[in-house]
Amino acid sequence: MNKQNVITWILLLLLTVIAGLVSSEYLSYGIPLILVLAVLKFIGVAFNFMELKKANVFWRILIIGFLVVFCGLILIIKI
């Protein structure tokens, strides 16, 4: 494993561990900093462990166009 697959590993389980601790206080922000803390996560995982920096840019313009969709669906329905 090399230096950058450890640091985004240790970042994983960071934001997981502050998404639980968000998740158990009743935050009316809670929602939404979960859902910010998921397309965080999900960035890191796409991005590194599946080598999406080294994809063509119509790959990484539509993932990052579908957490926009996503993100913004799910906010909409839930407000």
Given for the second form:
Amino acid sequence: MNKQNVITWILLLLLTVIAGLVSSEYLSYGIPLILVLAVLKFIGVAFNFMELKKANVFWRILIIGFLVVFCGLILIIKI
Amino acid sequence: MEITKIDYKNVLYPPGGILLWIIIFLELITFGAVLIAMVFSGNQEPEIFHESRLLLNVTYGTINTVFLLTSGFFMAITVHELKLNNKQRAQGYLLLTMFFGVLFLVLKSVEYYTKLNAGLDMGYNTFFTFYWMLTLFHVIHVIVGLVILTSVYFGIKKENPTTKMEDVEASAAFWHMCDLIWLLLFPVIYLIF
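What would you give as the form predicted in complex with the partner chain, now that the form predicted on its own is on the page?
Below: every chain and molecule of the assembly, starting with the one above.
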């Protein structure tokens, strides 16, 4: 079993539990925090499980660019 | 199994194949655009969206996230083991991948059943129109992914497998795409309103 994948999986589960706990609290920075946690999980899956870290920089920039635009638009609309 | 050495650093050969990555980006943009439209609608009717969001079961959503992430983890391990030529182990991990995918569908069905019993159908309000549209479309992807993985399982199980490593990687990329889409849906639908 690949050690890096195991560590990624454990971190992803931790982030998921934290996101669930954060949502139950009424925090002023709740939405940005939930989005940051989602972005971290997204990057964990894309870069480690999908092995995007081995891919050409073009694909890595594209996926980060998508996340920036997506989260940026949500924050602009929501806050 | 036929394993060809691929130079992933070449822009034309991302892991899983360029065609699948084009599909992945199209899917992400489509789901992303609808989610942004949902957030925009939420700003027009903030109270309805907040009250509707509270009608969702965050625990179900969290457990389903765990199921999909665990399934994705086993998928990554499957690809890793196949690259090491451990066919038997890979088959076992692939079965676990599919098992957690099925668990996701079972819990989603329970969630849908409780929502429909409570009268929270697609026409209930704008929030639930988005909820049903986005989650059902995602469920369809999971079902298609499970069909693909079943085909891969029987493909690699053969004595002389005709399934190539690139086929497995492409199938894995599709399955992980279901994770990625869910990782966008879960916070927006279940948490932020």
